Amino acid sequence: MNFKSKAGLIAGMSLGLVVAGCGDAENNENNAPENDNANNVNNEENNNADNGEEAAGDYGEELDYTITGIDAGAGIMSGAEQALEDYGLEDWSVQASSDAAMTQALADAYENEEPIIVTGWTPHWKFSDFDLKFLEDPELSFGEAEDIETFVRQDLQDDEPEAYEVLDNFNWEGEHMNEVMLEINEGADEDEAARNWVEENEDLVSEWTDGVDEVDGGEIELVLVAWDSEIASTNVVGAVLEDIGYDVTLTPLEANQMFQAVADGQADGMVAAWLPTTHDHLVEDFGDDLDSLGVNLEGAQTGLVVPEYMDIDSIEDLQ
């Protein structure tokens, strides 16, 4: 194959007065340990509520009000600056890098216990490799759980019908696609790392190439976006599509240029569009010139995560 992250007591003068006066001093003794108590939990919630903004604040301080991203054109980039808008996080900023370079400052942060937040998604191999996780997102900035769906160019299906039929087919589980990205990162090269899943998962493969006709020579090109998780399954269809005959080529692209690379039949298809949020905006732009296969993967997440030895559970926590 080619490859292109929220008590007094009142004395009295008379006997009565003293007498109800010891009364009184006794209920309020009595009660003295259940008044304490509900003191004590009032100073401890106002307490945790006090140390958690002192958290959010440190965080704050500590990592320059900064969240780590990824690509900028990438749709989870929106959702973070859709958060910042939505909880008034007017001093946070979100920096573009990359997906590896996200994983790569969250891994040194790890290592060392410090603090930071990164834009992240599931599957992704981080969540099995460092205990992590999701900021509650209430305000729905980043929206709900997502799918990964299949596009390809409007003419496949007349063109190749048997690589049409295997991206037609492709489906499956976060599972399956942790377990590639975990070989990938730890040392395997892609391609290997694929090909070493199909071999291992005959059954499913099976039900992805099931009546379809190997081919001689035939030509085609995914594009994906530069995400572990996108490079696990683009590799594995990949590798599948080799193995009924056709040369294959996997590009990397902007996730605005993938989508139009597909949609101008430049490239035969993809399998890396999240909907119907992080990508929705260029189903938008593109997507009258797509072919929707539907989901080949259900449940996955976006949003703001963070190591799970921060004090902090919720984006309203940055405030």
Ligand code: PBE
Contents of the next structure:
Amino acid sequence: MNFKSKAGLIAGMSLGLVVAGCGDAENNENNAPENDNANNVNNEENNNADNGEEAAGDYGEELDYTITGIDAGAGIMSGAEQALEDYGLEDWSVQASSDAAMTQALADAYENEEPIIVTGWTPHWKFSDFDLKFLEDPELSFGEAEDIETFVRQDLQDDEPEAYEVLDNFNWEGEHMNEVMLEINEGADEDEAARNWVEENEDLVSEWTDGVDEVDGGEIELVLVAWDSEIASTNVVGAVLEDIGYDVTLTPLEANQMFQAVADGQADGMVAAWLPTTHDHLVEDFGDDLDSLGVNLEGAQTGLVVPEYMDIDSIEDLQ
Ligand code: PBE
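Could you output the structure for the form predicted together with 1,1-dimethyl-prolinium, given that the previous block was the form predicted on its own?
Complete assembly follows, chain above in first position.
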């Protein structure tokens, strides 16, 4: 498979985040003795206020009030900015980087049990390698559960009906995507991990190619953003299209360019649209010129993610 390198691809920036050692954030449990109701309520309020302030205060200073983000064009970055607004976190900011730099910063912090807050999502291999939790988001700044959807250019069905059929049939589970991501993270080549997965999952893959004729050398260009989840899915679909005879090119772009390329008909399709919230603005901009092929993966999620050992549970705790 060809993997074009475009100028639009975001290079991993080094974060240079210096994180001080973990402070002794206070235990959040309420040890108030059971008195009458009124006292209990007061105790709880006091305890929560004290603990919340101290824990968040410590983390804020230790983290220089910085959330480790990914590429500036990712929907999750707008979600994080929205969260800062919704929760009144004026002191905090979201630092742009890349998926690779974010996971490196996470790995470094995790190794030293230091605090870190990242823009995170699942499916993503980081939840397999580290004990992590989403911070609760009662204001729904990141929306609710997401699905991942497939979009193709409007003439694809007429021009390349076999590719269209496979893209239309493509549907898998978070667990499958995770298997591919894990293999890549353990060092396998992206294309090789995708091929291995396709070979090991013949039953599922044969549902995507059921009744689809082989072709003799058409060309298909799929676009993606270099998020680990999308690297996994796009390589798998690319491998399946190659198996039925296509010459496949995968082109990494920034998020809005990815949508634009398919809307303009410059690229054939993408399997990387997170909806209804994360890429909503991009579907608004480009949706009229796209052919929507529906959900390919259900039950994805985005939000702020921290290691389990951190003493906060909700974005509200950062106030
Ligand atoms: N993500 C992964 C993307 C969608 C896929 C959550 C980083 C985004 O935020 O745009």
